[in-house]
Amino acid sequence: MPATVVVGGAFGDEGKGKVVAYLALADKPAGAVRTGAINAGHTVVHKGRMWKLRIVPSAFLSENTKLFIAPGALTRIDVFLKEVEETGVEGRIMIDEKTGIIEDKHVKMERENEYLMKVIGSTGQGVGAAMVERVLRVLKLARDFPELKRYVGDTVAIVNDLLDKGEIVLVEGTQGTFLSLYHGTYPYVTSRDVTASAVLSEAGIGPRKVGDIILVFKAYWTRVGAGELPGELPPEEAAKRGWVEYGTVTGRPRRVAPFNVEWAKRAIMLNTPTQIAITKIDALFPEAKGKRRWEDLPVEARRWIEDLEDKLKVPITLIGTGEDAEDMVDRRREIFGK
């Protein structure tokens, strides 16, 4: 059973590219599937350099790797083809005939709408204009325009006998656990489901092909836009403490609370994980930054996360020590012996 899914626990800015980055980098995998759409951006930092991506998998930091966009994700061609360019993957990505194409009136519906700009929050990308057509069956789709015919091909198939033939593939979810259109904090969600479930049915996955569940958590939880954030620290606070962010896509700065274990909890009954990964460990414990072995990590960061584990009853097999894809202290051997 060897599709790894990679899913989001919270708010989403949990750091599911940095994972997906690493476990490319660390387990070579045969294959890559991103699924969602372009209003979610997952950052990858590796040797000094930044990418911000909207579409194209952050597992394309593994040379070998063949990249698959999933027919039930959403994108616009020019954020499509621009990431292909930036990140050198011409020739080894792949977009599924039926992905959907997010076109201009699509942006311009979104951006009009006050409610969901105002109230709502929304990115305004024409994520949820485009799922609005889809649902209505009259959104084009990938093999709908002829500048992406070299690209376009069978994602599912090829996935599936990757899958058959015993080899790795990654499938990348998109924001987290509580945004997602029927288990998060409604109406201020995104346009659809995001749990592992959602997140297989998007790529073609059937349930037993999977090998594990990768839930990933921040260190503190972070939010952009409205709705519920339990713990939320007035401004100054996060300042203070230094969790100050801004969402990749929109730039706009991030709520933040501390680490909340009952909603943890739900995430992990929700997404049934084999493994939690936990990011930015260093912002909680500066000497933890850039270490890479457990035995490395300063005593109190140990114990916070046995602790944390003790709670969730899930093993916390990766842990985010830094910016980089490689600031990983990766315990699955020490756990799983493999």
The other form holds:
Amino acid sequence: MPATVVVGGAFGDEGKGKVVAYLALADKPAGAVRTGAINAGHTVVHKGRMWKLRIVPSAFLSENTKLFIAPGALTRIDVFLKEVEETGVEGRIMIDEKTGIIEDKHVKMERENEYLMKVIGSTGQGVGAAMVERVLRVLKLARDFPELKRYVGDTVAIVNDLLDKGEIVLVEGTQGTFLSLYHGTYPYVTSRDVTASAVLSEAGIGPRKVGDIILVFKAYWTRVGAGELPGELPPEEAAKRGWVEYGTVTGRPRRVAPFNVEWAKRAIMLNTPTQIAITKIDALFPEAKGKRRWEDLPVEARRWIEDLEDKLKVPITLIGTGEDAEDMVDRRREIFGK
Ligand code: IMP
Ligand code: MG
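Please move on to the form predicted in complex with inosinic acid, as the form predicted on its own is already shown.
What follows is the whole complex; the chain from before opens it.
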């Protein structure tokens, strides 16, 4: 089954962008679909260059991969056009005719909403306000804007055709399981479901076409905005451990906690992953930095991974060791023999 779904297991910012970029370079999929919206920032670093993507699929690094924006996704037109230019993907990116379009009025509606901005800690990108209009069936879609004409098409038909031919298609989720509108720490959540099932629905891919679901966790956990973060550390402790991060879209400092096995098990229940990716192992074990082979990881890092794998009962196939897309230990061959 050729569709591979990549989703977040925590509160977003697990490193999905990096994992998708790695898989694109390693597997050269025929297609890659971005779901979600522009409140999500996916960072891709490769050969000294950095891209902070809010709508273009993180698989763009693979030059022959066709890129798609899902019908269930939402974008601003200016963000889309700017990223198409920055990534140089003109000619191989298609936005679905039904992708939702966020306009200035949606951003304004959110920024004027104190509950959303102050209590929930929304990123204020207009995504929730546009979703409200979509549910009320007044939101404009990509097909309604002449400036998008040359990019618009039926991505669902093309993606399913690729899958039916046995081609690999990567499906990129956004945010993380506990930011899900249904399964997260409501009301401190985003405006959509973000679990594997929802991501497939957004892309227009039936569950029987899925071969792999890769659930991404970071070696330590972070959260921006309000809401429970299990095991949250005081900022001084986070700084001492070197776990300081800032939001990609908002620049806000991220709250920090150690990896939480119990919550990870719930994320596994909700997403049914066939594989797990752990990013930033080098934040726990500095000697792991930049390593690309299992044997080259320090023994304590290998032990930490194996112990976690025993607890989670899902193979940990991908281990991120640095910011470059290719700083990755890939155990898929060793574990699955393929
Ligand atoms: P909104 O979806 O922008 O309204 O934000 C709602 C909550 O989800 C806030 O706590 C945000 O910080 C969080 N959130 C939304 N998108 C992301 C993301 O991509 N990464 C991390 N947190 C996010
Ligand atoms: Mg992010």
